[in-house]
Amino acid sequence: MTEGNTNKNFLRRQSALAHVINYGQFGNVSLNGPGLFICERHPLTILQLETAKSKNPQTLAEISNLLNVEFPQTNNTCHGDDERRSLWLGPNRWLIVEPERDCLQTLIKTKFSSSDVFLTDLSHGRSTVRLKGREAREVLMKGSGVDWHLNSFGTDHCVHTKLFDLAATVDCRDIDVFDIYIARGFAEDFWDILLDSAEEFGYQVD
């Protein structure tokens, strides 16, 4: 999957996958077809968004509106779509994340004060994978000891932890879709190691 980039004046950010990547189906497909689809979400911006603890409430608000998506204030949940997501990072700390369009940041920094809101643009530092399919849970399962189990982790759920033993962010966006974030320089890694983790179950590259 290819994210559009509406915006000529932009250089377009090259993938840290682009040159592993092989379209496809593989492994041990079924005939009820591939339990895995996997691509890469590229280009992403993801801003890292930190509010002043004293002025959180009226300052998220405002950046709420102006943004159109809610930032979640429950630990290890997400708001929004492919558009515009938000997911809890921390105390008085999201991760934005949308297709590579207008300077996200700057559009927030015209609005509001340094003092009030510190921005740290992830975009060029991250890679994202989606998993989705009947069998990603299972794949999930054998690189993490989170319980990934539908009753403990839904829909709009995030977490942070270590997966295939390199530092990520999952983010479920389905029942059976996921987004993972990455340190751009483990993202072949991770990629490798994803593809040897889905084999048994059959996938497909998008």
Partner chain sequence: MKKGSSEVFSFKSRRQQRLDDGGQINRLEPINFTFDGKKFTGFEGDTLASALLANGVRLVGRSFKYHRPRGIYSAGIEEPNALVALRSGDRHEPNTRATAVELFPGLEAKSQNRWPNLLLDYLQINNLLSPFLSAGFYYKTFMGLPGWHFYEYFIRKAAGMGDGTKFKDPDKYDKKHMHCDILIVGGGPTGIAAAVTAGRAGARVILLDNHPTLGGQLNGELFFLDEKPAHYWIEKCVEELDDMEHVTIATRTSAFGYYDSDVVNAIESVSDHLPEPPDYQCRQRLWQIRAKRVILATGATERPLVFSNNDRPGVMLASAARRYVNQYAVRPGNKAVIFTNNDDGYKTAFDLARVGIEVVAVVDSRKKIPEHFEKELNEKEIEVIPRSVVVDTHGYFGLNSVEIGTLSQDGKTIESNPFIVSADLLAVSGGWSPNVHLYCHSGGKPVYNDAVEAFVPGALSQNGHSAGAAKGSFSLNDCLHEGHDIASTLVKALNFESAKQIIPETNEKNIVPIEALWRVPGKGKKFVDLQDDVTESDITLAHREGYVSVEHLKRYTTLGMGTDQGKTSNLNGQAIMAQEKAEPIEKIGTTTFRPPYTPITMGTLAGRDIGLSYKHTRRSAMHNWHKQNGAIFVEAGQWLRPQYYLDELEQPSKENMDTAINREVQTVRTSVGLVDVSTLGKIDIQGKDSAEFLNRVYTNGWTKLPIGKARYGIMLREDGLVFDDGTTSRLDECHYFMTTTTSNAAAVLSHMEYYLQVQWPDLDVKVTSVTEQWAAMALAGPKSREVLSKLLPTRNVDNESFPFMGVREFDIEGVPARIFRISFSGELSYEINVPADFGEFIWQRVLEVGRTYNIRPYGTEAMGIMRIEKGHVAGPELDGRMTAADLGLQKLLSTKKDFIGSKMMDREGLKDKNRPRLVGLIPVDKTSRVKSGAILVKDPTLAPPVPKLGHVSSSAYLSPTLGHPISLGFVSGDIIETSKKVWAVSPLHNESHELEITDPIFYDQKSERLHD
Given for the second form:
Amino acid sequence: MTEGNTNKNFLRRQSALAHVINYGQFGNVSLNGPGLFICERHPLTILQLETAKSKNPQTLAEISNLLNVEFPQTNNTCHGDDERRSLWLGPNRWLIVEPERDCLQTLIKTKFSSSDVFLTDLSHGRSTVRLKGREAREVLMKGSGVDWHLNSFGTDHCVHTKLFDLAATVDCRDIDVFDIYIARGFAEDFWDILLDSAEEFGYQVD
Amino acid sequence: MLIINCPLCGPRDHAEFTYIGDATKNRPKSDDISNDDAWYDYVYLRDNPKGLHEELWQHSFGCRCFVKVVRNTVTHQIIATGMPKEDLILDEKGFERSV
Amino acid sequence: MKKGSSEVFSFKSRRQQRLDDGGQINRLEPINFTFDGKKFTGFEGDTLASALLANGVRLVGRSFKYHRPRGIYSAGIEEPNALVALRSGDRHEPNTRATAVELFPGLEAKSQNRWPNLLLDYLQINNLLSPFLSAGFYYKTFMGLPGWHFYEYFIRKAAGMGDGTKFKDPDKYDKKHMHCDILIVGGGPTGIAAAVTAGRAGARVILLDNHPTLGGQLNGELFFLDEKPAHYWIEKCVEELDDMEHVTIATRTSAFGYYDSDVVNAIESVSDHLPEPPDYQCRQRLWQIRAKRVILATGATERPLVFSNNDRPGVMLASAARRYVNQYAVRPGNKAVIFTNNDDGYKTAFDLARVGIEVVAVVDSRKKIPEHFEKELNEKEIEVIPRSVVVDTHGYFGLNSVEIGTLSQDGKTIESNPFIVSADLLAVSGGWSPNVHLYCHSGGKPVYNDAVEAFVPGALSQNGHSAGAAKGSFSLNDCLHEGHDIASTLVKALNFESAKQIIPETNEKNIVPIEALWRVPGKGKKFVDLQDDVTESDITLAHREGYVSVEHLKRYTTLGMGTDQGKTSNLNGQAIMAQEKAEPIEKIGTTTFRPPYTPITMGTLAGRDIGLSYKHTRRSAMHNWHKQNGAIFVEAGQWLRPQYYLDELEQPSKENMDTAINREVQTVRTSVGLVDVSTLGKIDIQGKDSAEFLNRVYTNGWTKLPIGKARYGIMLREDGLVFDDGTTSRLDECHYFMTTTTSNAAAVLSHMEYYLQVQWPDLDVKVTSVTEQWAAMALAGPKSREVLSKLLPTRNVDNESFPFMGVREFDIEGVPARIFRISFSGELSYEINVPADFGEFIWQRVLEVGRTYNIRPYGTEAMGIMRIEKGHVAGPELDGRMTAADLGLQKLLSTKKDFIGSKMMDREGLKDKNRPRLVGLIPVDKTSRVKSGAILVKDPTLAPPVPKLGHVSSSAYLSPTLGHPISLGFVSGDIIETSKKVWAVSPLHNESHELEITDPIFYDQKSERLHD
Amino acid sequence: MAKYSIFNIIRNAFNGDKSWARVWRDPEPKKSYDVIIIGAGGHGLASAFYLAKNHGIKNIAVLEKGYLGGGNTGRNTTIVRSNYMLDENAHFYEKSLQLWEQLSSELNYNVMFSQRGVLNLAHNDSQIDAITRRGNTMRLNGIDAELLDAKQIRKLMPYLDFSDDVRFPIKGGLLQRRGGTARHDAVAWGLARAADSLGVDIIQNCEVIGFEESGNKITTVKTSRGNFNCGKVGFAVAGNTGHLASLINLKLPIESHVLQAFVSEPLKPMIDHVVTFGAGHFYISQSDKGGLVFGGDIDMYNSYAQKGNLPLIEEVVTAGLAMIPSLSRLRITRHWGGVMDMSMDGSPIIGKSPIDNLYLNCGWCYGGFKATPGSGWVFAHTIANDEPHNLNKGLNLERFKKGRMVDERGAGPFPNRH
Ligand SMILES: Cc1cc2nc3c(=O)[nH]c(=O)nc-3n(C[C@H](O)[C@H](O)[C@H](O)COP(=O)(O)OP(=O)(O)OC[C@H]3O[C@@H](n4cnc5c(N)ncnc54)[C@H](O)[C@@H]3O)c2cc1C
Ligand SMILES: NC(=O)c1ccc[n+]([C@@H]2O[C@H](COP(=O)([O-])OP(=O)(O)OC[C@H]3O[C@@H](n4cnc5c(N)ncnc54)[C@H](O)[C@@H]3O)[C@@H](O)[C@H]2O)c1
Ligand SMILES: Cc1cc2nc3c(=O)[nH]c(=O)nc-3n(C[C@H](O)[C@H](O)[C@H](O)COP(=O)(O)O)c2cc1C
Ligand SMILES: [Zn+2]
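Would you generate the structure of this protein in the form predicted in complex with the partner chain, following the form predicted alone above?
Let us now look at the entire complex, which starts with that chain.
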């Protein structure tokens, strides 16, 4: 799945999964159709935003205004939609994610002094996989000890966890839609193990 | 599995954490004129109690914060968790088992 | 007594033992299978054991030590005898309990521990030698020459049970993490009652049972609940539970361990009951269950009785005999004697009689017969012999008669002459032991309960609550109530509205207490542990010799150390020891219960992490290019890095490798090369205190580093030894970019986070790993600037504009790049960092642009040689034991500030001037290849122990630049001062070479090539 | 004491094993002992044995809180080797290995020392370099070592993974043929029997719960079975060192950690050597009973619990399958844990303490079983002479203060990384 392509570099941004993705239906696809739909989200802008300890409390609100997205103050939650989303990463730390457009970093940097907010571009450092479907939680259950039950991990929740032995951020976009962020270098391995785990449910790669 | 309640992320498997060790060690201040014994103590000596142990873990697969954990080294029961500089209140009830 | 002459050919005289009706088997689904190559038929619903019994097969294996013929002893996972090799080829599974294998079409099983076959086992000789083979005999002999290892060869061959295999497992394994409010282990009446109560209250419940269906012990009984056969109740409950979305019923799932934090682990047998796993399905799945509360409704296990020759095929647990009749519709024998010390035997007598098996007698060691059985005994014309015991048994390949005698008042002798009755089935019950295993795993200490003569759970440990037979409550009524009660208590504690359940009425009889009978007087082998062939006399010998603690007893005799872990035998053995010591059983205690509850396959624990997936592989953004362009890869941590590149027509070989490496070095030294350095750790550092922080982390000074400049630094550990090295660049006032060695990347980040969060929280500094964000490549060689300027046609990259250690941000064909003029190779060099998704594109562009200069990609080997030529330290030198001075880096130790490690680095041992220091080494003959790992000595002819002066840490077999081999190594300080030469010896290779000690920088000592 | 021999076995076979005598006494403790050794594991027992045998000290008690040999001696993976790189360790462990070679006859008790060979695998060039260095050092120290290439290893151990779909192919290995295994319980029992016969009182179910001091000396050892006066005291309590030291307010460079071990169902001979993996922490051998005995890393957190958790078990087994794929369908029968005394440099501490008449024997980390006879030998010497033996001079407590660590792995002052 390709997202936002206004950037002139778009054609050259090559996902870590470019060489491995095979589209189609695989595994034990039942009459009800595949249990899972899996795709890569690429290219995205993924920006880590941190505020200084000594920050002016206004700063965050102003950035929030500028970007038109709230920064969740509750641990393990997210805000926004596919167009622009913010995830809680840790104390005073968030991730802003959006389909690659104009340089988000520049946008913020021009308005705010670098001693108040710290931006780290991680757009290329993460591979993002979207997992969707009735068996999505079952697959997550294979990889991590977080309680994936709807009651504890619903829409707009996110966790940073060890998923199939990799550091991963999982964002619950909707009841059965999850965005998974993992380090780019492991993308191929992650992709393989994810598909392997999904085989018994049947899956479709889009 | 030890389930450690990260003060920020909630209960997680200890496999998400990296064990650091004794949380009671205070790094000698730089302006103490180099006191060899204090440094030796800081770097090498451990209380190693049989019973409650205050220890640090890093939630390296989660929020990356260092977390202070009070744990019984005999039963592995975790009594309390908090941030490194937090004074943890050890609720005696932590020892009792509610049904 | 005729000793089993006809039974020898028992296969031929086999008799069908299947009942015409009844049982929970599906007679419409016959299943073919083989045992030791012979074809048999059973039915769906059979276990391998029940199907064998149905076909009249009694002899199924040989015992561990004496190779005695053995049959089927139980009907469950506690089976000590009937271990078979299941399946064949790459699916071969040794030591599989026939009683726990569901029959599937085409099942193949073989007997074990016999040679050449089950009837003609040559090691039967051990049975005759048994007087010499008592417990621990090997500790008393085989001490002299030729040494134990010689005798061991034969002993090992005789020991062991099944065979391992050489094959890779074709099946898959899976893992699954679960959470619940209440986990119930055991789906017998207790567990079912608990599940219904908890489920109705709305709690998230998981109910586990290792059998294919729920019901537990009830499935083997003929109880009525509310005046209907018990299975009606079971089915009703299961139906209700199935409808509850928050309840998970997991059959064929066995909890094997109760670990800390109320985590219970189980294995789901997904496909073991099938010939092969279906497509896309795994064989087994590991469950990791995190429960708020746990109910242990694991039931109880029946115990054998200890008397002479109590191990013959045909001797069986009383409840098992009953289960074979009731559940599998199999006659486990045709003429039965029951031997019991509790009520259980009577149930068996009645159930056997019901299907027409002749019950010769119930031999009850108790003085009084339970009155309430009298009516039924009379009806069924079953004779009961009170205060009596089975003294001995006969029959070689299977039981054919038993000897019955009367017990003296004190229980120590047999009063009358025993009499013999013929029988082919002896059902024994020595009482029941609650399955306290999981409770004990959780940290609980069992206590002895005289009323049931067994260990029962003591004080609560963690949140695991025992109930029903697992708690020592053996009446069905109690089990049902306890299940309900504990569940309602727990749901209340978890703030659920507790729900009502009406417990069904049972038709069971009152229970008359057991009277312990730990052993029967008499000669002959009295087996306590059937699997490990531990006899009563082994236990008395252990006592005589002083191995009296239960733990010594266990280890000396191997009591309870088999695959069954003494489920049926431990208590008997411990009680016999207690009798010998004349101490109560609770005083001598029990051995430790350890996971797994039943043996678990290793494949399940590994899950998907096998073969190439054992450890994740990390790939750089240029990986695919490398792969398509002749790279031979090498492991660096988890990363795959190109070691060298073969040209198109070159085949991998040692010569071609040397050629390739040479070619790569020469290209860089004379023209220009490109190497992928993406694996270096990269850390983004921001915040107003960044400079101060770097000043504390690195040993050298950082406050004066200008923006746009990089600097090399080393970090120490707090103990004063070198931790890591790398360069850090200042990108902006408060923004730095650090690189670390590949292997220490994660450790350095953690190290810094530790100081920032725990020690110096007042510093305003943020650190983030950006290793993955940037693809990095070093463009190195005298022509590198020309390539770079072609890449950046509009920019000035001459020496002034972009000096050594300069850092610039450029735009290469629209791609933002950070370029660092730093060098590891010793040549003019630029490290180009671009966002990773552009990595392959830029890499290719650089190579295209460099084509006119014959640019080549180079790998870690060439890089390694060049860094040795330059005397740069790397992994082999940074081995965690070096001081900065050892590495010749003392000039990097600032004296003007404190830094991590500065307080400990001056300890006497670290200042010792004789410590080995980094040197260069050149073979005197200028040709010898010196191996890294060779040791430096004064004289290669000395006999050991030889004083060691140091070692060779890194070697280049040929420095293409210098035309001879060179090495880096460490030589004791005093030797460096006094001599110019040392010998490098490698006794492992039978080599020694004389070396000249030189400066570690072999090439361009003034670093002129870097600077302009 | 009846001598153990084949003749006595035959004699006993005909009388129903009736004349075998007790292996050790169960003595009533005396009021006072010249030397009290705390801990009846292999080290405590060997120390008492050599104190009596080599140094003529007879009034010795070994106090044991549980049953003798029930500590790590009774729960380890029994690997015996002397393939160390640093001199302080190498010479000490080699002495120990030499003592192993004669231990059964010295004790008249077969400890089943089986010199089946210990092989360390290497999977890449830098590991080859590292084992080359270690092997060469061993050879120069007079210790046997051989470097094998993949082909040679394949011949010896065809069950290792030599296939193409292996993550870390085997490149070579370092073999010490004189290394092997021993029957752990027999070691404790044989030493106990031999020490007992020299008059040493082994007192079981006797937990040390405190000390009385006067000046800089321990005068009384307080136990669950009463107080004993003592001349000298030796600690040989392995994982419990930290706790015992806290009873006299002594802090040590030691952390207690749990190490797990595993045994499979019994199998016919399958693995004839001791093999260790190089790309993960895993070591395996087969017991004479047929069980595959294996282990890996510690669980990483401080523990006195003698039990571990599943994540580490998964890791160990995964490494095992990476090395020997055909283990997959075999089953584990039992796993357990031991409490290990992890030191700050991964090497033992054996010598004098800051208290005048207290001697320390601790810090054995993953590897103290193989040290058993050597440890007893030098500890007895140290106690008897109030001075270390040449072989344990470098393994003293002061080395940390002085910066003379003995760090084989170069992991630094992080006990769980050694
Ligand atoms: C799982 C595992 C695997 C291992 N594998 C190996 C291996 O393969 N090779 C190897 O060389 N080493 C191995 N080791 C290490 C080795 O087992 C130990 O280092 C060695 O056995 C220690 O012996 P010890 O006599 O010092 O201690 P122990 O055998 O532990 O004896 C100490 C004794 O002191 C007693 N004690 C403790 N406190 C008190 C007190 N207060 N009062 C009285 N008595 C007390 C204990 O009960 C115990 O019996 C392993 C260890 C473990 C746990
Ligand atoms: N003296 C006697 O006659 C006597 C003695 C004991 C039990 N009983 C009878 O047995 C029944 C006991 O009921 P209950 O429900 O307490 O026990 P149960 O034995 O009926 O059920 C326990 C179930 O748990 C399963 N189980 C045990 N450990 C497990 C594990 N680790 N993982 C997965 N499954 C596991 C067992 O296989 C069994 O199916 C009652 O009917 C009682 O009367 C009678
Ligand atoms: C080398 C070795 C081999 C072992 N083999 C077996 C075995 O075959 N069967 C068994 O049940 N336990 C075996 N054990 C484990 C012991 O039963 C026991 O778990 C261990 O000694 C620790 O004691 P504990 O579990 O009582 O705490 C073995 C232990 C060791 C050290
Ligand atoms: Zn966290």
